[in-house]
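The chain below stands alone, shown as structure tokens; this is the form predicted on its own.
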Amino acid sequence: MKRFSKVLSLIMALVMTLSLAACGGDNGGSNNGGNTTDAGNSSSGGTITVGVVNNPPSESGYREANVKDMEAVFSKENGYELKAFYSLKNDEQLQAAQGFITEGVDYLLISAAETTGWDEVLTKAKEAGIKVYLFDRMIDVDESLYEAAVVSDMAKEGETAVNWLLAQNLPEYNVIHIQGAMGSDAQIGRTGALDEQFASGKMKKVVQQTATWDEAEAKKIVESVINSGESFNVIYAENDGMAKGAVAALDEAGITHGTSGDVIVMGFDCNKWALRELLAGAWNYDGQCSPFQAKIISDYIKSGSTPSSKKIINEEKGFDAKELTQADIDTYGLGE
């Protein structure tokens, strides 16, 4: 009986050894520590992990729509695990991106607070086999460090807005220029065309100051100019929220604005509430900036295909209060 037990024990040990070898021996699917396969699936063949570094939804109506779009597309139901970090500070974004690389996400998606400082982090991502997509904003790195950038042409947005302003043929242009977060792609692009007009002398820079996308800060800038007594007839605000703050200062001072007023008001992003201000004649112009990049990126991830171009541009337009319709608001407006 003892002899039979020893034989049985040896047989069981042999079976367990063969079983363990079968479970651990298939290493053919290894892909750099758990990053994506060519087909777009994670190393486990299941959920795709996406790390998103973005600006906070509180930044603007545009950003709120952008964040919601990312959450809707990169959802559990669509086969993703979304890890997101939000900050307006570039150094905090860089730390978060490094953290996602250390965690071993499959993809890293970035809308950078500033255009510079990203070389080292993106190099580490490439070394780790993590594919990077830029969205909303460009950054100053070698294009070999990212798969593609799905972005707005911020410089074109600025050119479109300034060309519209020139077409108004004002006898003079005295401009309050309220800038977004300095160093961001949106600020640089929307500032460029206006700076050219200031340099040429066609337009006068009454003040040029950042409100860092903030409505209350924009209101303070305009209040300061009003209190100084300096003449102005244009407010060029680099997003809708700052334009709203500027208008609040005008209203409190009893200064008329819009299509029948003394001051031209310009914003960007095309929130529905802002377009309604155009339709009512209280504002004059709003530049479109599309926040919907997630599906384009997801399609490349799921298909495993490589984008044919490093830069994928969202088509956008500018809206004149005198030509805007309710149908435009329904089609292009963000939010409710």
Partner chain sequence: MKDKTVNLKGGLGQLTIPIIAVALLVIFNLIRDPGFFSISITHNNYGNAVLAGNLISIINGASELAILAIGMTLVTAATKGQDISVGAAAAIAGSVFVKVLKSGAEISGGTVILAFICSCCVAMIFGAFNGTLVAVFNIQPMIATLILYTCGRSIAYWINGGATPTVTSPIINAIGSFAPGIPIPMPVIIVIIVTILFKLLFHFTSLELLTQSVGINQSAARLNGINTTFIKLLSFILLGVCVSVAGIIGVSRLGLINHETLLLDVEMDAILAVAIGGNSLGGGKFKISGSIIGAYVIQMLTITLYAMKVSSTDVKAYKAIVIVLLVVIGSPVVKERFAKLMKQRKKLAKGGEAA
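Complement to the form predicted on its own: the form predicted in complex with its partner chain:
The text that comes after this line covers the one chain and nothing more.
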């Protein structure tokens, strides 16, 4: 009896593996079929299928705006069919990209969680004739595997801001520099240009501290400078939240700021609430970190042209409180 059951289980196991293999074969077949029909659809019906692999909107205000922008640009009205997948995990993103390739999308748009591990998937995409665009983040692969990468240049954001500051022609620059989390792309980029000015002696560094994006910490840093009695006339905070923390310290100490105040306040990210502070004249400058790459990619897709450069820098603005309009806030502001 025992022996019989052993044999039986063996047979069962064999049958199951065989049937699994058969299933696999079937799948492959139907997928191939799917591919061809999809391609046929897109050429005849005019809808372009776009697979987007992105980080989830919960990651940040930036990502939230980014996802919304993607949905708005790659909409049905614009002749697209959008398939999106969101994850903070690279391996899940890789699987999703793989899925999009087998489903047979026309374009694959990727903002990768990590820079590594994408070779295989992108090679497969190329073999399948799918054009790949990277947005927001670069990936460590051969340039030939993607059409172009549309990214922000954080160093340029810093330069734009510092150039704006230089254009204010202040008699002297005594700067409180509040940095983001040390080592992050945004911090390195936005610190670089200002560090050059400190080194050249054009601007004086009153204090340079990291508040690791923490608003309350930024307030404490500015408070300690005020208490020490040192004079300063510029606050350069590497994001909006920290600028708000700094301004709270100024308000408590009775130091005026903004367009008609003693201290120039600079922030980054262009949250809607921050831009409203600019409009009210309480702050002076807000640097943009644009999450709007969809339009640029869509333009290339629609025109059918190949980008001249593999790295397309997303044009980013810096807003001056004196020139900002409500329309700018509605178009470029993040969040609510």
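Here the rigid core means the biggest group of C-alpha atoms that line up within 1.5 Å when the two forms are laid on top of each other. Numbering follows the first chain given and starts at 1. The structure displayed is predicted, hence computed values, not measured ones.
- In the two-part rigid motion between these two forms, A243 and E159 are assigned to the same rigid part, each C-alpha being placed with the superposition that fits it better.
- Hinge motion between these two forms is captured by two rigid parts, the smaller swinging by 40° against the larger on C-alpha superposition.
- Once the rigid core is matched between these two forms, the CA atom of K76 is found 17.3 Å away.
- On rigid-core superposition between these two forms, the C-alpha of I313 is found to move 3.2 angstrom.
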